[in-house]
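Below, in structure tokens: the form predicted on its own, a single chain.
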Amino acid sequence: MKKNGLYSKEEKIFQDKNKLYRAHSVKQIAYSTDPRDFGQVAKSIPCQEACPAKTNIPGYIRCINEKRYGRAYELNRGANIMPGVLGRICSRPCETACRHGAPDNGVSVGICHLKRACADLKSPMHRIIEGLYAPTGKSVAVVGSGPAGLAAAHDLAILGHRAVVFETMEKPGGMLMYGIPEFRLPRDLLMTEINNILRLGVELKTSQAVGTHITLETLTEEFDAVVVAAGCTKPRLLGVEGEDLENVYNGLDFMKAVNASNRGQTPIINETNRQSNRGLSPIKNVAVIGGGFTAVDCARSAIRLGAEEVALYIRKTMDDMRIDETEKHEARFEGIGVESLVQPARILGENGRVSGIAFVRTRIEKTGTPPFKKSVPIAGSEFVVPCDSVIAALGQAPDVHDVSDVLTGLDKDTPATGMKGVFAAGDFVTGSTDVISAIAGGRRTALAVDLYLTAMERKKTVVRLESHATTDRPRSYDFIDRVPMNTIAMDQRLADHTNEVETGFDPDQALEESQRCYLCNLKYEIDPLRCIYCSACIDVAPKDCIKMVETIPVNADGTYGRYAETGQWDKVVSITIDNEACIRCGQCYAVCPMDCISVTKTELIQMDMDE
């Protein structure tokens, strides 16, 4: 008999301490492409829906809870390619969406820290699993070895294509290698995860700038397809007087100089550099313009390289900064000031060198379009801040002409371009985003290239449904405080600018944090044909998650709409569990006298179409 979309198997009932439990002799598993199932997963698992790569977050957290670190790593790697990297530098959209962080639910789960934990705690002999396809005989050139290019090359290699990556710089990684400081992302870890991609047969050619050393047109002649994932390399300028003075840097170039330098040869704020810099006075005060991750990285790097005073200057408020709370805390802890509601008016100089920067105050105005507010300068509010270095970290934009003057048809909604066989991925198409978005874009582009080369859809996203016992997660887990990340002391941070600040969780800490996850991939359902409307489930529910409804509308896309609730018993057509509000405590399941509540584990997976 079919029940709740699954095919039933023989069940047995056994008694344990006067309580009935259902145990399936054979697990019920089904694969669905029904829009209702996709809609349910999107609404019920907000962390996964918020992740651009659609990482199975509840799945890997549960594996950490079971101390299956290798399996947790594989669940991560199957979606985001580099778990150890992203466990350190991800922008964490999942945590913003986490149901545990909703009002009255506490603080969001440390999802990113747990991602790092599975990478740190897995066995050093862990065997990475790849579902390799047979060779196709097709070749693809990938322009750029940043997150999008690496993700595209990885998936293309798995799909059986020969992937060759062309990188302008001496080392692979793009922004991961040159844009992020080593105290946040150790380079040995980065190279390990890059080598996990290259070992699939991906060929890497460094110091090869497409557009300079080799043309895009040549690549289209030599390869069956080309993926352009050149990222964002054109810095946004302040557009103020004095921007051409000595010691005015853009954020990306500053971080490149820090990350590409040898110890003792770091840029601007270093004793060796001071002595060789025409005998000029030591640099003391650094003004960093911008409120994103790069701006904070520049400020924290400047502190490590010897600056006496560093401050961030932002147009809006700290609440509007495009970084997570951890980064804000670490910046303040390291002594970096933040001056909000200001914007630069001009940079002052003496003898061709920065001597200060003039700002004007700003105020916030509401707007009718996202982000629904803007900063407006206040007339007559100018003031001057003395400084001897300015870092403008305003972000970057893609530079299409760096790659080719004939590349056309870039559209963030499709990987294809205006050139036959040429595709684009990541920030080169969308503009500056974050690492996880770039990886997701690279993977989408790889599938588009595969379809172009083979004329077959060889992978398809489906919802995997598996029968499941009720959660064994006690209600007391809801009240566990978030486990703070371990960090090194201030003297260790300043001793060497490459020392990693965060040191990760130990197994006990990872276990405790994993217990906080609600396991939102478990779907609780009430069988309306067996329910006797006793309301026992409603009475024990700790949240308003069990509804008396009179209709459940269906949206135009086939997904379920909002429940139409009612308080009148004569209008009730069903008692339904709202999985958007459910915290998976299992109390309704335990109290139901009719045994009419079932639990299904739901997972988004990529299915090979030949299975």
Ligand SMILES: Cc1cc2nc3c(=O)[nH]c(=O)nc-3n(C[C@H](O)[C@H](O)[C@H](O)COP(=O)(O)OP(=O)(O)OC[C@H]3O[C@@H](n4cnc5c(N)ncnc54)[C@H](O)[C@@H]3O)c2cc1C
Second form
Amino acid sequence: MKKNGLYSKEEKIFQDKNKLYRAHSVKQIAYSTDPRDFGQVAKSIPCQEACPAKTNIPGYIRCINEKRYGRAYELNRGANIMPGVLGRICSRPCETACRHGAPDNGVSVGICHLKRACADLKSPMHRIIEGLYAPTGKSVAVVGSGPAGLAAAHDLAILGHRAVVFETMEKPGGMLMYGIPEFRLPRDLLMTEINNILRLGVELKTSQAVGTHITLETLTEEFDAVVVAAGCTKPRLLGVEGEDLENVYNGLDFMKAVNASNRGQTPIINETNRQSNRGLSPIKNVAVIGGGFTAVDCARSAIRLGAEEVALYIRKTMDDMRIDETEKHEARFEGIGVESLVQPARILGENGRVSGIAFVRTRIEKTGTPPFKKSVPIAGSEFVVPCDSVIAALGQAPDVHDVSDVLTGLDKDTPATGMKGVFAAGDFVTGSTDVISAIAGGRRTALAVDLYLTAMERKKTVVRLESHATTDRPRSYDFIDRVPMNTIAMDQRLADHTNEVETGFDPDQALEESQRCYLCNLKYEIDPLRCIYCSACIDVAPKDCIKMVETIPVNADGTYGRYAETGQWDKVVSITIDNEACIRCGQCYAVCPMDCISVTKTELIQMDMDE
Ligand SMILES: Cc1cc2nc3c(=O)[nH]c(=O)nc-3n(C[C@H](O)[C@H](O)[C@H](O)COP(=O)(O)OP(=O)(O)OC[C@H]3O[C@@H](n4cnc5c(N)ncnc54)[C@H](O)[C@@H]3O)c2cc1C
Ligand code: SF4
Ligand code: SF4
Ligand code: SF4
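Now show the form predicted together with the ligand, given that the preceding structure was the form predicted on its own.
Once more the chain from above appears, this time first in line as the rest of the complex follows.
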């Protein structure tokens, strides 16, 4: 890093070499549909491969490094539609896959926090990039304005179709608006990103429940196609005795009530008590059943709304909870307890109101199908936990009473339904997942609808290959600790339940975190015809990343298989860089006496069929 205005000797060498490269080289660009290139991208850029929307993660992190926040935001937006939203609440499968988190490499890059950084730090007047197609004269009705419906409407509008979104609720956004609490996702930011979608000409009709205000049949008559993205809005019940007692809430209704109260309003939980007219004392001790997004949001909301003690009760272990480590940390910080390996047997009551829960203990048993384990109750292990309210947050299922016909003949892959011209998307198809999967699903469905309407495949995914300078990334960057997210203090969290907990990175923090990324989209290759097998590159390599190989097998799909390595010089057919192990330090590039190591930037991009 630059200290006192000076660069280290190591950084200076990198910069000089890069300057030379830039002065003398002409960039070469190619587009490939070769399976080997797709295979290389999938294996070498694990974060992008893990992202359901295939966001160009190293591409946008590099832009942040160059302080091009607007470009970084647009690179995100081109794949995931709502970077400011996802930068706050994404489930982050990319970070689990990030190479920086591999054994011996440290901790994964803060990919999600960097996504938020480009949304926060870009100019409010940055240029939005949309490649609009000519109008087709076709129209599509979208049922539901959650992330899946919005993503489908966005892409359909870009493809030139008229998109009209029908939404039961008063406001758009689905679970983004009514499920996720404001202390994790500010609503002005959410509305800005929704409005960017509506600006494309997408029509939004709120307070319009399909099945109640307008029938699905009418939509099929009035529109050329229909996309049902109605989510999972029916809460799962506990199914135990006592569920009908006062002060037993279901998680989704609880969060809807919390999210309906505005900034500075009286805490809902105590408001409910006051309105009940039964002279009950305020809620003090809350038991939340479940360990997913909804459960943790309910627990954290209950703390903000005046509860004194809140605990989560989960059937498996904390490691099995489907939420991010940061959220687990914040919940712990806010004083929320977790009791693992338990399941409720019945809810106990006095005078019609909750007085406690009887739990049984569970143990984990292995199974032959995903997720390869289940919890099993242990006989005779019952125990009672006193509490005055229960929130059952066991997830949701599709509420199909209005649109039940759609599920007949649903093909989850295409995703067409048994009804002609009717498609489905998001959680409605897959069951409860997460926002990025819903967005990816909405986009996939939009392409299927476009094919149905135009009988043409209008977009194709290709690998863009561009010759590149070396990484410009000194080895010292590998030892930078992950930059922690800034958060507000506990008293500010309790002062107003809408106060956003995480406050984002400043430009220096964003720069520092961006330096940690290895830029796995840069492919290092040795030209075997120029290599003199001096092994200078192997000597400087910080990892086992340059291999002497005997053969490189090719898989049935055309991608390369594992190298057959050899330690015997007489068997070596080439010295090869293993891009799955390479951390893009550039040391080999710097020492090679033959200049036979090249760097190519690889990106997945969508092109028009006639480009
Ligand atoms: C409390 C909570 C917290 C969560 N936290 C996270 C998180 O931190 N990160 C994450 O990635 N995911 C999170 N999730 C999950 C995520 O919100 C969902 O997976 C995602 O919103 C699904 O998107 P969707 O568009 O498929 O459905 P939804 O967001 O459910 O949207 C469906 C929309 O369809 C509307 N609708 C339904 N029926 C009709 C009808 N008949 N007519 C018209 N409109 C209709 C509904 O009103 C709703 O607006 C959370 C979910 C909840 C409940
Ligand atoms: S180091 Fe960067 S490019 Fe590589 S997997 Fe992690 S975030 Fe992605
Ligand atoms: S850039 Fe070269 S030396 Fe550095 S990790 Fe990659 S292959 Fe190894
Ligand atoms: S330093 Fe260059 S010439 Fe020497 S073995 Fe490595 S690639 Fe070949």
